[in-house]
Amino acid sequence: MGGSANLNIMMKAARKAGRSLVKDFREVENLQVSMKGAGDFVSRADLAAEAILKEELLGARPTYGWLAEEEGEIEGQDPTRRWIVDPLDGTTNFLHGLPHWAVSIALEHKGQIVSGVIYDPAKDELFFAEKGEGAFMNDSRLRVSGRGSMIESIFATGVPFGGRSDLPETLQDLARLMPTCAGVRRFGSAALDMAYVSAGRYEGFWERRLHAWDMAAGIIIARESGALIEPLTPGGDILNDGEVICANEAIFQKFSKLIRD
């Protein structure tokens, strides 16, 4: 599929950062790691990938704004456009040698996500979408699962770690959901969880206390694949509140009612 100039810039940047991360992943035991907080680490690989993305994206579009995990926010000369970037979503997986992590890039225009790329270098799966143009993985069109029965459906979420205060709420979610479905997965990358809903690998996903860079690319990819995606709290704002729920249309009402009760 041929995309816009911006989408091609994003895909090129994601692949370049991915190649850098793969090299470091092969030597993960030798990485110098510093503590950022309870259960939340940053590595040289993470910072190097962000530097690559910044060079590629701002090099191509120097007037755009920038929001990324490690470096924070930079206001651009163009106030209507902003890159939202996570150079390594799934850092803990990466540092433990688990091959499930991704580069995530989104483009925001006038407060709306209009393009998104999620690249999984370990599996060479590139998920991408533009507003109104559909969602794709490599050369294949993405569509959400058609399953409408809860007992046949698999869901994904993030389970709070390191004593986070939202653990009881998530355990209550799981207690309501798990007896009704085929399983719940916790794979450690919100970006890939949303991409997997888009690919029909999961029927739905929900999570709290995320950041904009965790979700931005996943939002447009999920919507363009046919998923329904909403703030976890009705009337809220996904990116600002850091809460999201998404699923295929057939399962959304049943699933969201269980989680929101």
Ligand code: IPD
Given for the second form:
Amino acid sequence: MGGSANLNIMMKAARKAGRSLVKDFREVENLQVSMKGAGDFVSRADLAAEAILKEELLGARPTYGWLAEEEGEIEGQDPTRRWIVDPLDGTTNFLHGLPHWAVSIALEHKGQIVSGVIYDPAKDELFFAEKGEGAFMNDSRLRVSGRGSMIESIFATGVPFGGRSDLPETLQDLARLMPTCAGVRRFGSAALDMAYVSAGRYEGFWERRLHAWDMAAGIIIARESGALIEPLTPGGDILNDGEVICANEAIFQKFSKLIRD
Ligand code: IPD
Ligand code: CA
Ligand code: CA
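Since we've got the form predicted on its own here, give me the form predicted in complex with D-MYO-inositol-1-phosphate (IPD) too.
Expanding to the full complex; the earlier chain stays at the top.
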């Protein structure tokens, strides 16, 4: 479980950004908050964490490309490798003093995500995976849950906020799914939602209207933990479409049929 040099760079960067966010989380009331869009807040903490990640990740690998939520995209000298970063996933939770948010870092190589780190500083849970090496949380190997019965399963999603137009689709999903399962959760961090499927904490997750940085690290962590993860529309591309569905293998068919039909 030593991990590659790149994975170690990612973990160090995630912990450093996490420390900065924890300090700001404690002073959350004093943060300057600006509106970037309905329900989508950007804080000073967010920008500071992204600056730390940029310094650590591009400092160590200056030729790689860069895609991050706040400052956008930088083309690298090496066109095959790119960091995909969300410095703070769960901003709304953060600003409300809810301790459920994470730093998310992925490395893409030739269009495939090859490693991912999701760090939840409030719980000191570091989720990570590399292609072909399995997925881990701190010192433990991650495995999806083995539950195959809908009525025993818990699912997570993100619900539209601030007048988003995808409310009818979400309500339809919920109307179909809720009577069949043990519960639906909306925890407010897509990155942690995917990490939690990997950890077997819930059986499945789906969401629309996400961005590449919300999902990139979660994709490899989910896959390496044994989850099935697909674009919500079959044949699509998760990162470009921003729509994802993932679940343990035992429940995937039943769950995805309900959501996709
Ligand atoms: C958000 C979270 C949330 C999801 C939103 C995302 P942010 O990311 O992942 O769970 O439902 O769509 O935008 O804005 O906190 O980085
Ligand atoms: Ca996000
Ligand atoms: Ca964010």
